[in-house]
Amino acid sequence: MARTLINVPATAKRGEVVEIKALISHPMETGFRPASDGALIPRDIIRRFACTYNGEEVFSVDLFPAITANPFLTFTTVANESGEIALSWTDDQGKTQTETVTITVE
């Protein structure tokens, strides 16, 4: 779909607030704007943002067509245990896209 960029710190302590940034390039067509034919340009916008953190969503979203292109989301979670941190996207024609981080709990 897009090329993402996410910042994950690598380690963190037990119970420690670590910070998540992600940002997918997408344009976010919001289906108002009109084409050189004068055609409004179908929408195709990213509808959905969710976390998940050894399965259990730790931070989801609905985004709508007044969000910038390129998104950029930063939340955070408690690092409680060592594992896997998934972040998936979801845009207008159904289309998922997720890219997975480790995280090492010491």
Given for the second form:
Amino acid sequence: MARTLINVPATAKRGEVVEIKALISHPMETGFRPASDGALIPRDIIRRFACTYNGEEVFSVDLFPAITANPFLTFTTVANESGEIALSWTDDQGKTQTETVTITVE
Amino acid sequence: MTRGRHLAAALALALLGGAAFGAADRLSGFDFLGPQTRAMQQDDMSNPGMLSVLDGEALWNRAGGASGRSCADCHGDAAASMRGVAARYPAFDEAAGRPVTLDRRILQCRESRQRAEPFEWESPDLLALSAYVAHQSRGLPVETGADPRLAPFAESGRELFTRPKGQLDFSCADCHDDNWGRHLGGAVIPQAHPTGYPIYRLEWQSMGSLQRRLRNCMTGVRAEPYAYGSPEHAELELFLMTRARGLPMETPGVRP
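Having displayed the form predicted on its own, please output the structure of the form predicted in complex with the partner chain.
Zooming out: every chain and molecule, the one shown earlier first.
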């Protein structure tokens, strides 16, 4: 499992716009870079990131080889109800890593 | 940098007779960063170096080697036992009779106490442990060089710093003492105070040690870089940290 840093406010007022920040450690190898022996390092990137709020997708992004290692994404959503925010990263091997955080809406 | 600051630096040079800048004029690499990069370093949720610090914390608590012990088994909670430690490195090593860098000390401890396979120089694991230990000193002033036994080694570090090297025949001081604040290839030349190491460098897209950074500069002037772990690196690092005394530690720093 890759290491992640996620920042979602623990509590929010109903209808408040909350900022979500997500950082994951990943090499994001482009597939165009030669190793010291001249052979290309195989492509290894995160293809897709998605965020669901109580099961409903609120944000998603497709990633491409020009995107930096350890991609940092920040976006906003409207806090309407208490529940679970799930962030998932899917890589070239089709493996998905999901991290969840809970938010309490008053 | 303003003309006024250059003038102030030149005056300080004249007054101190050789020292490039007075204590008040010294700036960390952080002070030369753009606003976005500053924000990135200051917010632990966006600082990619924190991923390495977290890896280091896991390594700190993981038992390993023939001893079956972890760093925490001997040193306890790093927040207490490692507080201020990195701000004193490179430190004098009794057995070796010369200064050792923090990385070298971690490797020594791993080999002799933990009796585990040594990490390779510049490996992600060594950088992570080093970042975790140095992170415990964040905000504390650099104190390196207080030990008088270090003086001759700091002096040879100064000699290495001011000696012209490579095909381009530049010394470190030519850029970092005489031309700091000006631009080289679109980047600002900082004063070379290594307060944020290991750093997350955006150009590398990874963590790196001061030795990697120094080797970069040496390749830049087309000189043969010193090998990782060489005594020259320890002496240069000692001189740079001694020169940075009083500046706050920033690990993990973010640099372009």
